[in-house]
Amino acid sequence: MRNFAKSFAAIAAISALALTSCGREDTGTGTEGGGEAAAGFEEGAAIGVALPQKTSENWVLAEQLFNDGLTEAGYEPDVQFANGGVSEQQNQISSMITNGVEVLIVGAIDGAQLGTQLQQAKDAGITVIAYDRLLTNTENVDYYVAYDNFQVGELQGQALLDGMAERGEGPYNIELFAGSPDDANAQVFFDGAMSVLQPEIEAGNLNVVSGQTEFNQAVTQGWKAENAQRRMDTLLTGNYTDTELHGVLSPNDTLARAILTSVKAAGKDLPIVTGQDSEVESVKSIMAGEQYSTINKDTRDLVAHAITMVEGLAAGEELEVNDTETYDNGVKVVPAYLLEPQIVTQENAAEAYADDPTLSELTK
């Protein structure tokens, strides 16, 4: 069972979590049973979906295809973003329930932050479905989906350490910078990252040389481009002006190109930068030999599998879960399905990008 303790006393300051660093276990890839069957609901039925801010090409891409999907599937859907930050989608919520959805599927700006309204969609016998990032401190969620975080973490750290390697030996100087420590996904990339990392930090193999290591060190509020940037500038004043950078972990494409945008300004050599959500403008940067990595998570597949989830929920059937151990978020472990990432390089990224009519072209 992974172990999320840690992140969840940074995000949501949990402090009843006992748990102790015991590693990563492989949960398989098995089905195993969800929760309990839900009673059924018709077809025309009103589904709500709430997202956050636009902070990524994903995240709109998951408006259109909730609308599209749901209306196909025979569904009314009610798609919100909550731009203008979390007491926004708090009543965009509320409103959904009042409205009487069926099904509340919910990208959080701030999964700890919602209890309110979850407590209201549990009264109301709405089912509530996590969609990307966990909503924690409530036992008022039933199922997440999403891919599968902790793995795209690790993915990214051997990324920075393969793209490395690939321009000399060691040891190398890195730094890191981790999401915003409001959403529940940024300590669980940060932590699976650093699952690989550390290791070689503690053998010599790689330094920090800022000495910012840690997690509340390394974040950037609102995954603001600016915001990454700026620490960018102040690193490279403070600790390389006659110091080479290797390599640096990111752990979105939008910061990655927020801090190669930096190293240039500097007038410094790029150093190897990795990313995650396959952005348009990163992946021409990864064919042009500049960012080095992004992670594939086709949203067409999540958004897909949720409203697969929404169907079998209409239906009245027991939903395929693939994890049952380990997303503990304060109160309850959450049953979910979790998908697989895929790193993309230059060196794979036309075959992963081989189905994607946008990126396949990009590829060429």
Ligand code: BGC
The other form holds:
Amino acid sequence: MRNFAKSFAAIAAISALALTSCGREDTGTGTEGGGEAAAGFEEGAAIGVALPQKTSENWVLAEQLFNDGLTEAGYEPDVQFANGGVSEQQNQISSMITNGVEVLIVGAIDGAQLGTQLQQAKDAGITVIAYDRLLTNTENVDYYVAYDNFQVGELQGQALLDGMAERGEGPYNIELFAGSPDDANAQVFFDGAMSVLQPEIEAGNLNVVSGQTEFNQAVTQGWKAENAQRRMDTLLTGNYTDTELHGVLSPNDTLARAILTSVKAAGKDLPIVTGQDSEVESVKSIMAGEQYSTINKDTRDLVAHAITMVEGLAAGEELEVNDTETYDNGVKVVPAYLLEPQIVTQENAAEAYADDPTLSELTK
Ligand code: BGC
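Show the other one: the form predicted together with ligand BGC, since we just had the form predicted alone.
Below is the whole assembly, all chains and molecules, this chain first.
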């Protein structure tokens, strides 16, 4: 399967090259580097950055960082959110293509719904970088840059176990939450966490009292806090009136706080709750002893790397990647540059956020 995926990717790379070479003629310096490198382009080129909805702070931070970083590097950024949903994002990407961007950086709402626009991009010789979320079911994505999503899930699963063990011996009663099913990351976070939790469930050390152990049962549509809060309310009334809840796997901070709100409203003791993103309110909650953990995926580093990729493409270079096996998007394995996420609890928060002016203030 893996080999098949690899040879498919190779064929896709060759056809991508062929398409590139019969694409734009006015893009400058040529592709001596080979591989999937696009023709270089000049300083001042337009770069499109399509961001999803503002479902977590990292996206909001990315907007400013892309605007400042791309401008500083000599490009003309066009950074847009699609708060109205998938069709708004499709329209924004089409406009960026019409306006002549050289590179498209896409944080998709639904990575499977941009096939038409990405084909347009490829036809126009534009390089497409999937940012944070994978673009799926398309040949027309050149690179993926993200924090290692599977590892995020593993760290969350382990933190859940560690947090509960700090409070006492098992077996423990837990519930599982996943992110939005249209975001390709959600399944990967869940799979990473379950790679740690499933053996413990099978060994009888963990008990998912509701019985809802499948991804489809655990999802939170649109990554919306109110959806997680509502599901937690239902889980509590249906399963925990006379039963203690020891832990909840939450895929991110926004949902972690919604889960904690629900548990507080039910008047129950707070369980160990995981998170992700190092959002200000969650770091405060961790320092106050409520949320147990989060993940540090410094947005500054991710955006900086995406901009480095743009610079490499401008120079006509083949980009450095560090994973060519994991991110099979259903059509090809997308060459990825993955950054390493870090688990953060009260114990290491001061150290983890030492170079973050906003978050380090909260850990004092
Ligand atoms: C990102 C997470 C974020 C979530 C909701 C995911 O794709 O990787 O960092 O919490 O989207 O915005």
